[in-house]
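Starting off, we have a lone chain in the form predicted on its own, written out as structure tokens.
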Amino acid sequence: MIYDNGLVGDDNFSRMLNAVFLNLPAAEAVRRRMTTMRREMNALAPGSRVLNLACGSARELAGVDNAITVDLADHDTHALAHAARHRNGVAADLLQLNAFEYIKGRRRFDTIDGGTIDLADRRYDLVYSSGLFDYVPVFADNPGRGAPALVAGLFDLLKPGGRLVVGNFAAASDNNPHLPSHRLMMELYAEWFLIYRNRAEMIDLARNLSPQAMSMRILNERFAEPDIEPTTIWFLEITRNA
């Protein structure tokens, strides 16, 4: 519904209530996040390989017309089946992957067509996860768990020069139009609870990586500089040094 952004509901009140949610800055940021990743994939060199972790419906593929392969990974087989039907002809393997099992070291995962893929044998030009990290905590006393461990594990899948792109909703700030009142609406009315992070916390997700092995930058949902434009969703972009 967020992507379609249409009037949905059984009566006028329901449609009005839904329209309020669909026009919140958070919903607009999700739509911008989708178009940003579509643009990034279309800008890749033909023949590039991409991994989308926690792909959901993978709606960004609808506008990808580049000759790339996009492996889609999600724990939900219904999401994978939906993505398979709407991937616009983009070549892809569809993996049933639980991110918490990946953190624990598992690399072999089943595909929805009955096959098995070992991610240890694959390397990617781009690995991205737009909405998963909003739900993955950090354990300060154990860097082998949680979001930093997942970042490190995904970084290992990159080719030299490849990029890891991690999205996360931004904590409240003067530059964030997603207000505390909007967050309260999401939590009280929709039971939609996210982990919000500030800039320092985003940078800290790379704590397990060697500074000599990578470079990184923080961007917003448009891939613009967050100090200049409003930022509702952070993107942490990590590039593996050649």
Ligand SMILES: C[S@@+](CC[C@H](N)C(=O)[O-])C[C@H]1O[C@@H](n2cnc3c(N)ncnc32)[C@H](O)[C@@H]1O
The other form holds:
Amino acid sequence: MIYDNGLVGDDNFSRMLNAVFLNLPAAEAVRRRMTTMRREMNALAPGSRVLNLACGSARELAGVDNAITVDLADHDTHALAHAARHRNGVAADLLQLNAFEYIKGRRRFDTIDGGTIDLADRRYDLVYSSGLFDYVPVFADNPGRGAPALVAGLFDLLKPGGRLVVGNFAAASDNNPHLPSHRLMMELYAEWFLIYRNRAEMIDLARNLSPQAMSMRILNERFAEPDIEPTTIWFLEITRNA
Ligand SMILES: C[S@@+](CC[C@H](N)C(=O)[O-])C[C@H]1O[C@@H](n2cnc3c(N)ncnc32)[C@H](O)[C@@H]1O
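Right, the form predicted on its own is done, so what does the form predicted in complex with this ligand look like?
To see the whole picture, the full complex is given below, headed by that same chain.
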């Protein structure tokens, strides 16, 4: 519904309520995050290989007309089935993958068409994940668990020069149009609880990586500089040194 952004509902009250939610800065940022990743994939060199973790409906694939291949991974087979129905030519393998099993070291996953893929054998030019890290905590005294462990595990899948891009909703700030009242609307009405991170917490997600092995940037949902433009969603971009 966020991506379709239509005036839907069984009655006028429902339509009004939907319209309010679908026009919140958070919804606008989710749509922008999606078109940003579409643009990034269209800008890749032809032949590039991409992994989209927690792909959901993978709406960004519609409009990717580059000669790349994109593996889609999600723990929800319904999401994968939906993505499969709407996949365009770039979608490659669709893996049933639970990120928490990946964190624990599992690398072999079933595909929805009955195969098995060993991610230990695959390397990517781009690995990205939108809408997952908002739910993955950090365990301060255990770097082998949680979001930093997932970042490190995904970094291992990069080719030299490859990029890992991790989205996460930004904590409240003067520069964030997603106001505390909007957050309350999501939490109290929709029971939609996210882990909101500040810039330092985003950088800290890379704590398990050697600074000699990578470089990183913090961008906003447009892939623009967060200090200049409003920022509702961060993208942490980590590039593996060539
Ligand atoms: C908010 S949606 C984001 C979907 C898509 N990336 C997007 O931006 O539209 C979150 C997705 O994460 C998936 N997900 C949640 N927990 C997961 C886990 N532990 N492992 C893999 N996928 C997970 C859900 O099934 C869902 O498709």
